[in-house]
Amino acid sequence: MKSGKKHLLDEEFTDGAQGATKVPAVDNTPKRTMTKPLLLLGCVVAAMLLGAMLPVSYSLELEYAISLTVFAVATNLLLGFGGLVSFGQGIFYGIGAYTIALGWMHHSLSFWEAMAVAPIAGAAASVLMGLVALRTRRLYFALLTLAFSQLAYVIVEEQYGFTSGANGIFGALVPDWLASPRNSFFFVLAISVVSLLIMAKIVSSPYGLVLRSIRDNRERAEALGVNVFRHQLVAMAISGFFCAVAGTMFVIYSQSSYPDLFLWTSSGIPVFMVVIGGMYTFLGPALGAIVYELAHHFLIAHTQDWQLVLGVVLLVIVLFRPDGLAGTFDFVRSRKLRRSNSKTEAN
């Protein structure tokens, strides 16, 4: 049982991508367990360097980028690992703008006491619509959680005296040092490193890979005796903490809420950055956040059709890699170790 789990850790990168060529964990586990830390690493590294050095203009940009990994990664927790499609998520993301906005507009909170009760709210938030929702499967689980979605938008857009209606929440939502665009942009690269390295823990314990074999098999997880409507909720409740987390960096980021982060297309931008990075891997979300955000303000800068060339680039990877980006790395990379084998096998 033991060598089976460490098997599947060791897949990682290529669990459920279609048309990657499968390496054994014999070979190839040196050298992941050692590349992984080291490429988390240079990339903080270098986000740290963007950060400091480029205009304030484009840190801007990047910090939001930043941000939107964790609402990518935590969505996945659901549509990769889980294998459940939400458009619900962008409940959370707004119930985590909301909280900042709402306590400072209403209860004097500061923004620590709400950015502290954000998670909790959106984790909360998740179980309640996970009890209804787990009730069905597939396309109906999916279409419910539309619904609930479009719910509470009209709900936040009609509740004008509590709320503010369609006209937002805007004013001095965060401390005067975290205005700051550099401080800013340091503290929303912390808060994203250190939430993406408790959704990996959680993806690779025990809870992670029953989450998995509950994906690719749930009759036989049944079987087997494990609890599928508890393990999937508990997932719901995980996903829906993470994305109030990168709510409340939206906040710090634009210093408004408003309706819009509830509409059923703000759960579907996630969606859209799990399916370009890579949905069977972790950090492949991560990397389709920045790549789908950045390109999309420059093809805002350059183009009035930017959604259709967005459409374009979405089906061109559905079509030909449905793995994402990360998974087309990771195909290249297995190819050029098997070469190497064969070639030192040959030898």
Given for the second form:
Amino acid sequence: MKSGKKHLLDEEFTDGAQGATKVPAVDNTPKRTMTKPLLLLGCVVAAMLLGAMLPVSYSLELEYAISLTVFAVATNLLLGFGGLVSFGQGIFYGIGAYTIALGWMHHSLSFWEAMAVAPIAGAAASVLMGLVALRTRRLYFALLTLAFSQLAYVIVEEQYGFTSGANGIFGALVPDWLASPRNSFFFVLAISVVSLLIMAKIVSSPYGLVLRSIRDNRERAEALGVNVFRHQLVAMAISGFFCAVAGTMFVIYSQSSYPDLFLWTSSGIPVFMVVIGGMYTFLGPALGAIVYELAHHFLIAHTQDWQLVLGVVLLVIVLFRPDGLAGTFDFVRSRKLRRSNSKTEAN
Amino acid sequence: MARLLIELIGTLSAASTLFVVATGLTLVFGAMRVINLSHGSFYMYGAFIVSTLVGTSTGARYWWAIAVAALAVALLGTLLDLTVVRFTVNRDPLTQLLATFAVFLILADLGQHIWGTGFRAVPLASTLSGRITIASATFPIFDLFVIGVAAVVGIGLWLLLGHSVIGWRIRAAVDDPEVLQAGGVNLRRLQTGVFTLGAFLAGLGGAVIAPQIVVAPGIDESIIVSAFLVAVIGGLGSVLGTAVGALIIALAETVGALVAPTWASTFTYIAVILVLALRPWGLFGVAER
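Give me the form predicted together with the partner chain now, not the form predicted alone.
Let us now look at the entire complex, which starts with that chain.
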């Protein structure tokens, strides 16, 4: 069934039972226009200018927000494109951070070695989780990943001798030149842009299309000969890889690492960002991450009720605006997408 | 032998709290197919309300404080069902998880406004403090009380679900809602009732256990994870499964604490993951596709 993958998303695809009648397929393929690359380039240039000119306290905040875009988009590879609701992405974020921190503490890995190892460790852990978690579906998948998140948390917290437990790890975790705020800003920006570009490439590749076809109609994809389990496992590996990359950037930003990164509530944060930004677009979650982090930073300085504000905003978005911010801008397209989703979900 | 009995009673007591809280979660899922992340907040509010009502008294106040706390939390549950949860019925799991997560955040914040961020200790009623010796094993009376509460809840639910008209209506609410409604049953009111009962059980759990725990913000976060694990390995929707799940979790914790104290919690989570790897829909759950 070699041609199966191609047919699945082909507009000419006809349903066997309906004979020659055309199935009104929703065009999920991204259009090749210059608007998006130009927009992206504009964002990068704007970020560079801001990073160079803003006072250090602001540029650090922006650096953190930018690093979180990678976390959010990587989470959305599962959530929006794979249809897999994971409450365990904090594990791989934490693994990314702890690879650097533990390598430093035990004098076993230099910073650059740890930077190279971290994403692979994240991907490997994600595959291990996937081997078990992908046996379950939907709600059970979400709850099982939540359990994994908690497992990772208690391991890190209880193994005091190896991880220094709840205290976390602080210190000169990064090379001297990277400890300077300006340098770290550009370093994080570069890693983030490269990561986002790679993920964009993956999403629009044939593999990305198959992944979405599984989300939309698992049974049909299976019937066409797609190995659903393997495709989802690969998605988890990629997501784990980039979540760990985001975790390494957390260390560059904060020069610390602590077990709370693994908590299920931490795993919920990228899910919030995705939902705030809009899960049916590629850059929506990135927008969500920046809005979330800047709002968090601003509100926490002015009010103690950050959780209240977040809760209310989240409630309103989830109940009334499931497409998030990006969905509001790109209204027609995402509504069409959602309709095609809900249609298949009803099956 | 005495040692074994002591461990057994301790384990049963831990399982009892888990059962009372988790059974509310599983009941709501069974009747509404809604998963409620804010269930832990109900537990926390139950404990907080008891701590306010009891104050420093060790007298009979504890008894009516439990009743008031559980009923107040039940009322909160009704309110929440009418304002939020109602709109998540029949939506996808992500919507349900996030909407109730939002409620969890809001309730946690409001709880800090009402009760502050400090720790609170609830004194034990004098009738429940002290120890009792049975067959040369000595254990706290309070443990027996907690086990008794769980037994009453368990038997009550068994009678309600298995041997009453309301029980078969609740089961029909998921199996065949159309026919149920055609028979003149108000489905929404039934669901509100079940959600209220679920909140009541979580509030009751928090209220009963309050003297034995440190009542502070954050207990909502930890109990919800344990309650989920219990409900999920038992199979969401099954009360019997929840009881078995509670026993497995409590047992794993006891054995873990005895065998390898630094790995105690790790042990529990691995037990859960093993169960789910072998039976993805829990021990007594029904596979959903």
